[in-house]
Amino acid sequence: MRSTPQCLVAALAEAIRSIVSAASPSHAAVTPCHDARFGDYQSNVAMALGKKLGKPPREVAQQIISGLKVDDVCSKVDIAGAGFINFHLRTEFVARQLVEMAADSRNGIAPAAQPRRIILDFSSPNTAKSMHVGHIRSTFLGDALARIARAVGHAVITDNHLGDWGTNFGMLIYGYKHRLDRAALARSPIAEFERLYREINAASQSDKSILDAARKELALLHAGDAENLKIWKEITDFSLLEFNKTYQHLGVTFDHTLGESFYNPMLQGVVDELKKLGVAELSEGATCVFFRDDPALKDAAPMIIQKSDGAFLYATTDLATVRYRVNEWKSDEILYVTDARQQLHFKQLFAAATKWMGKEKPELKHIVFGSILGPDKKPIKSRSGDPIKLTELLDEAEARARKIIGEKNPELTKEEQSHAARVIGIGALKYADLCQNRDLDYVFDWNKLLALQGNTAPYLIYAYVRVRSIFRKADSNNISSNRFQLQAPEELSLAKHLIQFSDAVHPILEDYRPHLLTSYLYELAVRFSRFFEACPVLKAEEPIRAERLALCDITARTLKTGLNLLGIETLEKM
């Protein structure tokens, strides 16, 4: 069996399937062992096949092992428990893989077997409003998935689908014309827009004439009134300026920022086409898509795409967006990264797109996530009860990180401390979010996310700094990456984990879970720490010294690459 560090899991799985044709790809899956006592890789294929074939799993496992040809990779393959097949890698094989990884500019990450064109729709704030803590999970998760998908060779297009055409613009434009504070607008545009909306919205509750006037302003905007379009554009431009400052601070970029307004000219055509094809029908004056034949949606209300007064809805815009992404970007897959509250909307959207486009429809997936909770286990809020503004959260993260850095390393210059505070503070926020299983809620805890011990960004960044400091202390950077003996158990343990890097990256895109990578990186830092404590590097005799320096170098590269895939920077000093 031939293999490289880039495809070891796939190669072992293929070896199993070559023996048992009845094994499906999912049945033959191979994963790294969680407990090194049982081996390096493991498969439960025998249990799945035993049930299917009516045979004892251990008997099936023995038949598979007898036919496997993996002697060049494994020192032994044995059976554990009810029928788990455990693979134990040869030290010589690990050493060869490490040599290849050292020479690989991709750091061992395998290219995808079937590259796809993936559209990632994430973050999506509403204009005229501040980004807040509720945007954290979508922004961090979407950015990480885009980075990871690109790293394995997929063509990725990121799109920030702004909410810039909603009903709130009627009140905003009315407020802009009648109650705008120009000085406040100059100081803080978003704050002034938020004040205008709150003020006009409150006034409209008791004064129907203001509500009617706001509705008229919205109608004029949608009809293309020049003055209202100018005001709308000014509001949008100010909002984008503020958003982009935040994204730049976070190191997040987008290929496109196409808001709801971009699709407005396409909406009537979408409705007309859906009616013509029989996908949509009139019901009580409104145009709707029904899902009578869909067991999961038949009891839900229909998806309205045009109201009886001619107004369109979010669903109409989202359908137009799907078609645009298919026609213009030739998408194979579109991922929507939003919270779980929108699950029904996306189920209906995907079902409607299937009825409309048939085989031309790309894969549509809703990547849901839980909430960020405060100490009271309720969605985190500010003291006033409003969502915490994202800029305030970022500022606090940096301030807290700067205090820790000043106490630990007062010898750093102010510029170095500021830079380190940004990297650690922002990195800590990102890592604290991405290390969670995305389905679950988590409690936000400053002390935990900024801790220098445990599964945190500061710990991993420190681990990287610790590795790099070895080279600053070395009088010679002689690195031997052409041969590894891996005589010490700590060396072998570290090496085995390093060559699993690609195996840690690829499964993330099977179910869009970056926490798999955070677990890998944390374990890498732990194994390096054990290696460093047990195996002298700079004081070792040659050629062991050069080989251990090479191990350190590959570890540093892997930590840096892995953190970068999560959108987290590293430091050379800390």
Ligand code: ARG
Second form
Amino acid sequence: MRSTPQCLVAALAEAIRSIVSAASPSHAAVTPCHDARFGDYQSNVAMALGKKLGKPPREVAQQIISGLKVDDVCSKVDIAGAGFINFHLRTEFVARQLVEMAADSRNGIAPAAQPRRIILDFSSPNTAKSMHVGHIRSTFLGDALARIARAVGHAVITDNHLGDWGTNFGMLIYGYKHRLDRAALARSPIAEFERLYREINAASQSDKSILDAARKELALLHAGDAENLKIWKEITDFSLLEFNKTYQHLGVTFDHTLGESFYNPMLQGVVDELKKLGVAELSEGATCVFFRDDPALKDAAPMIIQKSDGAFLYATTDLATVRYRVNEWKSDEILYVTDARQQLHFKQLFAAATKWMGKEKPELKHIVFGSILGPDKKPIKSRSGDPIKLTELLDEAEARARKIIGEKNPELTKEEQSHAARVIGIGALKYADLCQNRDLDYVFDWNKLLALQGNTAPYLIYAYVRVRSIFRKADSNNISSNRFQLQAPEELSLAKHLIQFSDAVHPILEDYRPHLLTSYLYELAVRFSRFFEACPVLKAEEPIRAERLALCDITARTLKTGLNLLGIETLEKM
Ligand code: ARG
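Can you switch from the form predicted alone and show the form predicted in complex with this ligand instead?
Entire complex below, previous chain first.
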């Protein structure tokens, strides 16, 4: 279906062409009005054009309006302020759009004009450690972006770039060989690996022979020593088992889980090629990429891709990864979702890839996010001062949700309560994260994120439950979604918001900001609730009853589709 802004932009472009022949339609952006009193959509095209033509914008706006053919879309077009053109939609037009949306299997989401092949690199925890609160945002953001990009028709490949080849394996393998507690390993493998690492790391600080021995183990691993590889594999497998439990719990999946180790055999080749091409050079024994003519990077240390002892680095692996993704997956675009601390790394990586691949380089983007803060406004920590484990957070979210559900609806069976607790608890965590503008830090607050009122997952899921319950009470499912009259102002207001769903989804991918969707969904729930208070549904006379049931149905579908795009499930009862 053609969206309302598309209809208006096309009409504006035509009207403008009769004034200046060279104007392109992109001049004519149309955005929703912030204040409904001014109209439904607005364009500031007359401002830009006025400047270009040296005429007062209001005069240009008047000229545009007199050539504008939008009678079937708008009941009124007027000028406000310095020369804004305001469009007031015709009720019949809104009704027609709604009919199309109701019949559309994509719930009105227009397909992307130019589908891309997008690789999403997200979550990517390090093995031998449990996932902690720092991985939350990457996992939630990455998963939501993958769902949204797929929904608009891009080809998406998700890849969990595990940190499974770090220098910590020297200590871990040494610890495994000399200090392993088998019983503890059987009980809780990750905890035992964490303990081993801590113990050896501490010991190696006072005892140089342990440090040397750990280094030797690492070198052996990198040289392909069978025993060390076996230990490494065991540690990796245990870690994956643990991670996968968490992903399953969260409903997050990956197309690939190619950890850093996967690229190990390619690293020397990458370094040699970069040297041959003159992209990298030797400096004090190490192989480095310098960015001498890049104002943003020239003052930082160069990017090292091989140390003087032959060791490769995080950056080397990431360079090999870009190459692999281009060659094997033909990617147009690679998105990396990590926190702001890795900004320099990605700036250097992207600059090096540009030198290396030139035009062949895909679009590379770092999707940065801020920290989750505790009540003291510092990055959140557990009581012991360690990072909070992700699994603990998920368990607590469910436990708290279960309490709320038990109080709200004690009639639910035990199974229904557990299911609802999972959906609400996990949904609340995801929503609290995704509703923030991703650049910003936010304060984690259980009461706020689980509140049944306000911009929260429980509120939206509850709104969905409420709509669905109408259909359980309606003895006949007589829905008429082929004709809407939208006589009550609350019906029209709800309908106008519903037909903007596609316009809410598309801009998310311009700068990868899912919070635009949460704002849309919250506003939808608010408008639905106003409609529901003002307009009886089941008690209304036909044909109004069937029309209102159809409005309820599209609202439910849009809430569900929207929440699912954020990775959040819905409930039929709560
Ligand atoms: N393993 C890294 C970490 O936990 C994140 C990896 C991000 N992806 C990448 N291709 N570098 O910080």
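For the two forms, the rigid core is made up of the largest set of C-alpha atoms that agree within 1.5 Å on superposition. Values in this document were obtained by computation on a predicted structure and should not be read as measured data. Numbering follows the first chain given and starts at 1.
- For V537, a C-alpha deviation below 2 angstroms is recorded between the two forms after rigid-core alignment.
- Superposition of the core reveals a Cα shift of 2 Å or more for A15 between the two forms.
- With the core held fixed, V505 shows a CA shift below 2 Å between the two forms.
- Aligning the rigid core leaves the CA of K51 displaced by 4.3 Å between the two forms.
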